[in-house]
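This document starts with one chain, in the form predicted on its own, laid out as structure tokens.
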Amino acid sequence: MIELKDATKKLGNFTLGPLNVNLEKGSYSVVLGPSGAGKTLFMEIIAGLSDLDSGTIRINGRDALDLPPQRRSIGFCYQDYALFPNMDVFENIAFGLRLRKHRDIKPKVGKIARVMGIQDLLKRDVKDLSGGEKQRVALARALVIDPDILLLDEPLSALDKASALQLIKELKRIHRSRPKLTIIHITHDFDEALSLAEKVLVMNNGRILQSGEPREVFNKPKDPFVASFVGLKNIYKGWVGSHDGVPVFETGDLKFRVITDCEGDAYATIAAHDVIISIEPSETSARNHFEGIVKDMEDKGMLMELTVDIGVDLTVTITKESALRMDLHDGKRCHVLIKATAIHVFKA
């Protein structure tokens, strides 16, 4: 387990924390946030590469404040791989083992190289490797020491799409094959988090704004920044009142029937795929029915993303087949239906 309590670190005008974090042993956690959010500093504190100004950190039940990096059983992969250019692949992977004065270095390097599919690259100069090969070497170097914790700083950011998808498969396999290995993975890509994470922590300006299972964070954001960062397009500021005893969220001249305990100033989010669109009015259980006009249509591959003016701009995603069947185009009048359960409301 990794536990931080009231952990803070100040660098110039930037302050990280206070952070209160609990990550279970064997878990795969993804830290999400924009550049400058403090994600790498958070990871360096766990690794012991940066000291806390205040607060505590415990690793596997042990106070780690005075524990040097080499005694924390941590493998670290930086975004730029940080491979040694004066060493071949074998020596790069063996580096941590030599520091720890391990015996049987050659068989250990050979075994992890086979696991990572780079056994044919061991004598290669690292400068001659592709991005995907460099990332595998960096992972092999981190894993060969059998760490308790693996820290990954944007491991996919420099890779092409095909290489990134392949590495996602490798990371899933590593997680399955090493059930006691705790993985913390930094990214700014929510789709990446959805593919890998058991737990997501969303950071901004040095603070963790929300943590939880990826789908929970996406469906029930607690902060407008979180809602925007995870890709929600329909984010509205308004207030919650009551109409005939039923909660109503109001924004501008629009009123949405909702299910919430919130009162007063609030935000509401609606996932684009939760909006039903039709040409004719239809009888459904949806409690929110609006007429609108299609303002814009964007091709998203298998899907179409529509902007519909219902008094506010509403983003809707539907299949291309549905868009063709309804003959949707800019200026087309339509009806949108939204269930009260599809509207997430949280305090402003």
Second form
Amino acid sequence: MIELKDATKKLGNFTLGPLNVNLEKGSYSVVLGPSGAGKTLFMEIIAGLSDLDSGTIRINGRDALDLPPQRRSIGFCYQDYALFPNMDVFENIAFGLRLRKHRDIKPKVGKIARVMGIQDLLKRDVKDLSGGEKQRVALARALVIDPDILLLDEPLSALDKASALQLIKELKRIHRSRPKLTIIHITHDFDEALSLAEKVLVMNNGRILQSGEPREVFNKPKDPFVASFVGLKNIYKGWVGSHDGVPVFETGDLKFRVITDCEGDAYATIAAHDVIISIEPSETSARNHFEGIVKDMEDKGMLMELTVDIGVDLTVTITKESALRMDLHDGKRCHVLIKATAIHVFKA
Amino acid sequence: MTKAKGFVAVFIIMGTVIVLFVVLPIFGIGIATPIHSLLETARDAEVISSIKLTFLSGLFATLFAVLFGTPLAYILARYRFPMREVVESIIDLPVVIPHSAAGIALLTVLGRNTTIGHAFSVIGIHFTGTAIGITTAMAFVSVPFYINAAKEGFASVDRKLEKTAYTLGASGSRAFFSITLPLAKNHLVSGAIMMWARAISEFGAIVILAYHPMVAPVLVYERFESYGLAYSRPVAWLIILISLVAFTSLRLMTRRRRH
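Having displayed the form predicted on its own, please output the structure of the form predicted in complex with its partner chain.
What follows is the whole complex; the chain from before opens it.
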């Protein structure tokens, strides 16, 4: 388990924290945030490569504040892999074992190389490897010493799509096969987080804005930054009032029937796939009903992304099939239905 | 395109002037020196011993800089600390001060009657008129060449490689010796060669601290002063030749290792 309490670190003009983080042993956490959010510094603090200015850090129940990186049992994979260019693949992987004066270095390196599918590369110079191969070597080098914690800094960002998908599979397999290994993975890509994370920590400007299960963070962001970062298109600022005793979110001239405990200034988000479009007005269980005009249509492969003007711009995704059947086009009038439960409201 | 061609042509002509400017004197001294007098000079005991003295003193000066300068270069490349730029400027000083003035400065602190000079003389080390003095003067004027090259070499090694080594269990010194040093090696070697070349060509500081025993540049000067151009020329040509051969072969050796 990794536990940070009120942890802060100043680096020039940048301040990280105060951070309060709890990561379960054996969990897969993804730290999500734009570049410059402080994600790498966060990782380096866990690794002991950077000292805290204040606060505490505990790893597996032990105070780790003064524990040097050599004794934290950590595997660290940097974004650009940081393979040692003066050594071949075998020597890179064997590096940590040699320091531990392991016997059986050869079989151990051979075993992890087979697991990572790089057994044929062992004699190769690291400069001659592809990005995906380098990433596997870096992972093998980190995993061969059997660490308690694996830190991955943007592991997929430099890979082409096919290699990235392959590596996601690989990471899932590593997570499954090592139930005690705590994995922390940095990314700026929400889809990557969704496919791997058990827990997501959204970070910006040195702070963790929200953490939780990825679905929950996506569906119920607590902050406009989180909402836009996880890819929500419909974020509205307004205020929550009461209408006949039921809560209503107002933005401009629009009123949305919502379910919330919030009052006063607030934000509302609506997931684009939770909106229903119809041509004829129809009686449904949806509490919010607007008339709108299709302003824009964007082809997204299987899906069609519409921008509908209902007084504010609302992004809606529907299948291409539906768009064709309803003969939707720019300027077409339509009806928009949104369930009160599909609108997520949080305090401004 | 025509315009660019004319532009490049002008640059080539200007560049040629510089190349000729360097090559002509060296070519000229070679032509002006009869081969028999060159061979005669190469057998001259005084010349041989002064060349030996020059090269060895330069070597020791360089070894001294490698031993003590490498850690400094590493610290300058890796850490930001107050006064860092001051330290860097101090290291560069020998390049900008006239070398005769450097010699006077060295003599002022290391001469027989100075505190430091006296302290060293107790353990049998004298700086004036000795090979140690020559080595000291050479080290003083040429050390920036090594430090700056080494600093650049260490700066070129990605900090993340060291950090990764730490997480894999390497101590600071282990990471330095198995990752950083091997990766900076080419810079260090080429810096050492540059320093050595600069050291063996030193005249100004040496002539003040230790006229005797005579290093090759001082010998050339002395023969010129005492006997004139014709008599000093073969010595000068011989030293130029040896320096060229030594420098070129060292360069070639390191280049081959790089590939």
